[in-house]
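Consider the single chain below, provided in structure tokens and representing the form predicted alone.
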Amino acid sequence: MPIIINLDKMLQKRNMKSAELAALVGITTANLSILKTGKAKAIRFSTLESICEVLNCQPGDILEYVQKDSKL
């Protein structure tokens, strides 16, 4: 998958606990849990906002492109 989600490494860097996390952005542990492990096939930008918010970061810091190697 090209998006890498680092919002492990946000919430360390920020020594904070995922449920706590999901608390203060208003969603599940689920949700977020799904978004952590790459799984969400979409994230609304409100909850992006969100999570920015809380973590003191832009989405850059959150989600990574890598160019996956093309085969021409």
Contents of the next structure:
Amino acid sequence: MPIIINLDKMLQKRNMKSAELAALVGITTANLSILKTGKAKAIRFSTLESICEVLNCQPGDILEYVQKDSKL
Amino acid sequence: MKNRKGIFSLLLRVANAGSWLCLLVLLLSIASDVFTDDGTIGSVEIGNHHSKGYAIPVKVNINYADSVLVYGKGDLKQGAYGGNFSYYGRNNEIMDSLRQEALLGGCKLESKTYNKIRTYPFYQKENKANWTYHSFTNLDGYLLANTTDWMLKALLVIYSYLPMLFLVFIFYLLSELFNHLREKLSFTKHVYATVNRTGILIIAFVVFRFLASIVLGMSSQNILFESVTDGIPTDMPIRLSINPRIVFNFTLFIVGLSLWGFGALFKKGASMESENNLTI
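For the form predicted in complex with the partner chain instead of the form predicted alone, what are the coordinates?
Every component of the complex follows; first up is the chain already shown.
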């Protein structure tokens, strides 16, 4: 999928664990895992808002668009 | 949202019971066909048996020369003239004991001499529902028939046992569906696949019976019944001609087609539910 989720990087930067983030945001660790692994089909604005609030970041810090044919 | 587990539990039980009951009847019929000489188990007689033949669909045309229709709601003589029992005689004369019994049992002859059956109404004295039966016309039925042609015989056997086998499968699929819905009321791949399969099974059943009835009809002969005494047709005023008929259950076909169509809807629902589940 051309949308990359950079949650791992942000968690590392903030020195936070997944379970802690899930608890603060109010989602299950299973759902957070789905989000981190890129299996999620969509993300609610309310979830995005909570994540940004907890991690003190912008949506762009978490979501990144990468063109399909671009080489990373 | 209420998940209606109780309804699905009830439906599951009905479907399970239906499935086992139909399977039991099917196995009994096959066992009676294979292991008995005349198709009787104790006092129970099974219709389909290799010694007598298998049911082919026919239309019975009844011709009356000069007839009456006796009907009523008599409990005592229910077997003789209850319900919409048909009866034939000539003019207003009491032709035989059956008609006499009908008259003695509370039916009364209403009017004068007629020529056709539909103009001979008999009324029972205490007919609370005030039913008036006018006539019966052609009847759909089955005729037990046998043939030496093994291909036709194989078709006959399949044709005879297929409805029960079909019911077993339908009940099984329904029990699968209701079991799933009882556990989890949601659109899933399993639900849409089961609905799809049920629809396809119904369509296949209707189409097969339709085609088989055409084949049986084309290879069967028309039959005429007449009362004969000493080789001479008697003066009995009834003639039956029995002709093979084509069977096409349009209602069942529409149900199958609709289920098949709904299968696509369920598939879409399953896809939407999956997307919804993966929305964080």
